[in-house]
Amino acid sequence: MIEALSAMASVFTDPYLLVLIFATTILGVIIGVLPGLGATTGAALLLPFTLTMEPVQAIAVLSTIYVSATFAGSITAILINTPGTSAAAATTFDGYPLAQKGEAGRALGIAVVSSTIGGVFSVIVLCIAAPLLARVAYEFRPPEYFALTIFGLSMLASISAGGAVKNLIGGIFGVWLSTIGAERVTAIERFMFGNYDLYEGLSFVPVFIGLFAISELLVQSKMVNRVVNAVSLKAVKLPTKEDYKKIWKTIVRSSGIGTFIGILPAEGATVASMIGYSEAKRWSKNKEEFGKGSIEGIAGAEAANNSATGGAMVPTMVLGIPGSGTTAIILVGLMVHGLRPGAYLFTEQVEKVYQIFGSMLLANLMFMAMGLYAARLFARVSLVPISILWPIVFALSVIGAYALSQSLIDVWIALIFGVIGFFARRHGFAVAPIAVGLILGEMVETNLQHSLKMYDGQWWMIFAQPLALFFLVLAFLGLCGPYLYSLIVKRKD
């Protein structure tokens, strides 16, 4: 434990890493306040540029983008009623009405403090829970990992607002994409159509750049002439003593809710913020203030969405199951740099793991300072015309896709998946389930093959393993539970 704490502390004494995290925090806040971008798009754009860095530096950059952009979405949510990220959508419910009353500084102060407490809380839980869960992961064999991955895929039903059926269709499409290329055991070519550039399968980086960055560009293209009405902001005000008395229970509750939601495979900050907001309203003594500028509503949403960032890193680093769309990209970064998620990561490379945790803690403290003293400056970034912003994003997307292996096929893959992502969004499908399905698809196939080898093709023996059966039952309840519950209610009625 002493070695782990010293590894975390080393982040605060490494000049290069300090400067890198500081610069990335600024970039993350800028990405977060730009409506249409966000943590996932920012991480997808930066992923190719982290490939030349050291492993700790690369993951520190991606995780810093994650936490800082998640917070920064609240700035535009409060000032222009446009959440910079989907995780800040619930913040608009009370943040913007409070700003319209002339209390924009107070609203941002509540958001900054709640976000920081939630983020720091989740990092502390991450430091404690991840090693404990890693010990449990030692008991996992191929059958358990197969069942866990099925459970992760079942959670796609609630990963976003697209609807359970559409999300599952997106996840299945992602799993199918993972089968493109030569099968690892038999080397049988699948869906290659004679193109040997696809022999190793689809590369995650260009696919993610297309799904998250280029598709967002195409969606935003119809908003070129949008006019933004911004609320004036003089200065950010820290919460008063009376404010703290009113919101401290909400912050503690939402921090716990957000961390728990983040730990669940395939959930994320958006779901956490909505639940945090609804629970804040449920337990509030002033329910009539919600929707009209309640500081409890702001605190509930912001503490929950930022605490989900640390929680989402738990299954990502311990089990290799992304806790959100952004952690799916961070997971790719881990694998590219040779940091294979799992139990051995916490025994063989524990120093690097805790340096990553320390980077997240430092990023939370840095965005607090920026939120308090530079929110007014960052808010002006949101007024950058889309006609200027998105050509820059497109250029970065193409450069990032090409930089991976200096291959034009990766550029074409990014462009193709940009179009696929655009039409998916246009018809109500979220792109995050596709990305998660692509990552988990390989795990499903590989662990199923290994399980069948263990039991000489007797697939039903998987159900004889208690832990595997537990995860499969959870997956069944997650998919069929709401339907079964509605049938029971109908029969009672």
Contents of the next structure:
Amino acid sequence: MIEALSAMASVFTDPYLLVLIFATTILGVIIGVLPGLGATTGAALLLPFTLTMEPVQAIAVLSTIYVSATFAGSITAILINTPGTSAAAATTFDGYPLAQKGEAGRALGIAVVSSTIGGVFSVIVLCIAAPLLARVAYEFRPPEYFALTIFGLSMLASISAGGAVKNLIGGIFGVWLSTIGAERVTAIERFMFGNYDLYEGLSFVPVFIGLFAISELLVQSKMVNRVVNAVSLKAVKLPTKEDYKKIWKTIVRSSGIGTFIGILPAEGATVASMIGYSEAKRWSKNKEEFGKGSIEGIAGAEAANNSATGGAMVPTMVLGIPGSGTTAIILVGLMVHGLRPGAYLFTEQVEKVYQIFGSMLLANLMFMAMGLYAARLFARVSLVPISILWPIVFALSVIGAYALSQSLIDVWIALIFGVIGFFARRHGFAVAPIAVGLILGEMVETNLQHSLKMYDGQWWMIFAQPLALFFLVLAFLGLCGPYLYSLIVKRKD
Amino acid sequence: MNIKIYSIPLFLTIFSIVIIYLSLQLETSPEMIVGDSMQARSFPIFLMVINLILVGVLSYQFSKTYPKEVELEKFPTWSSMLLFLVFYILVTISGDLFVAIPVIMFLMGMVWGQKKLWVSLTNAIITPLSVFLLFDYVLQVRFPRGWLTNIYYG
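Would you mind generating the form predicted in complex with its partner chain now that we have the form predicted alone?
After this comes the whole thing, all chains and molecules, with the earlier chain placed first.
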């Protein structure tokens, strides 16, 4: 415990990390306020820049981008009615109406405070829950890991964008992508079409840059004629005593909801903010104010979306199962820097783990300062013309895709997946399930192979393992539960 | 019957069938290597069978309600994709990412509605140059040799 706390505290006394997190927070807030960029695209673009860093510094950069961009989405949501990230969509419901009433500073102050409390709360939960879960995960064998990854894939059905079936199809496509290259046991070449650059499989980084950054570039092309009506802002105001009295219960409730939703594999900040907002409305004594500038609405959405960031890091670091597109990129960052996510990370690299947690805590405090003192300045960044912004994203994407393996094939892979991602999104398929499927694909196949070897080919023995059965039942309920429930309700009616 | 409704399920079905066919063409490993585990072809086939079931459910859903497609500005979207192709050709001819990137950045800026030529041009020169210097000096990434990088690397 003392070792963990001192590792966390070391982040606050390391000048290099302090400067790095400060600079990354600024960058994260800029990325968050630019409509279309967001935490996932930002993390995908920045991943190549972390290559020469130490593992803790690299993950600190990625997780700082995650928390600060998630928060910053609220700045544009309040000031220009355009959520910088999808997680801030619920903030527009009350943030913009309040800003239109001439209280933009108050709305931003409440968003900043709620986000910080939510974020800090979730990091504390992360510090407590992750080692406990790691102790359980330490006992996992291939059948349990296989069942767990199936559970993770089944949770894709409930990712906010797309629909359940479409997300599962995306996930299956991602898992199939992981089979490209030489099969690990037999070395038989699968779907390589004679291209030996693919022998070790598709690299995650170019695929992610394509899916998240380049496809977003193509999607953003519909914004060419966008007209932005910005609300004026004089200064950000901290909530008053009266405000605190009104919102503290909402912040506590939404922080809990957000953290819990974040912990669920494949759920994320967007779902958390929507549920946080609707729960704030349900419990409020002033329901009629919602949609017209309710400060409880802003607090409910903001505390929930930022607390989901810490929660989402739990399955990512302990089980190697990412909860969203951004955590999928952080997971790749861990792997690229030699930190294999899982229970062993908490026994063999415990100091690094707590330094990462410490840097997340620091990032939460830093974006509070930025939000309070520089929101006005950052809001202006969102007015950068897209004809300047997106060519820059193109350059960063191409160079970033090349940088990891220094191979031109990765550039072509990024462009191809950009186009695939665009067409997928155009027809209502989210790209995050493809990314999560690609990461989990190897785990599914390898653990299934090992399980079959363990039980001499008797696959049904997987169901005889209590923990594995538990995860498979959860997966079944996750997939079929809503349909079964609606069937029961229909019968009752 | 509206055929457009079924175009996506049809595409996904063809894709799944092609993958199953390609998987069946894969070699099989001797028993002594695979043992009680599965052949290399089994897993992709298993995935595509699940995919086909999901496509069936999707077709049923589409027959009830067909979702809206994402609206897009036709000219900037398609021309951006065309620019990716131009980028590929330029890299292939020049061998140099830093010849192709500024050209594409400049053209993309114009296609996306930038009316001031000098703004697009400045962006197309300064951004790749600063990113190149950052990657070269700080991250020590070597870029492929081509028209410009040959001059720089000597």
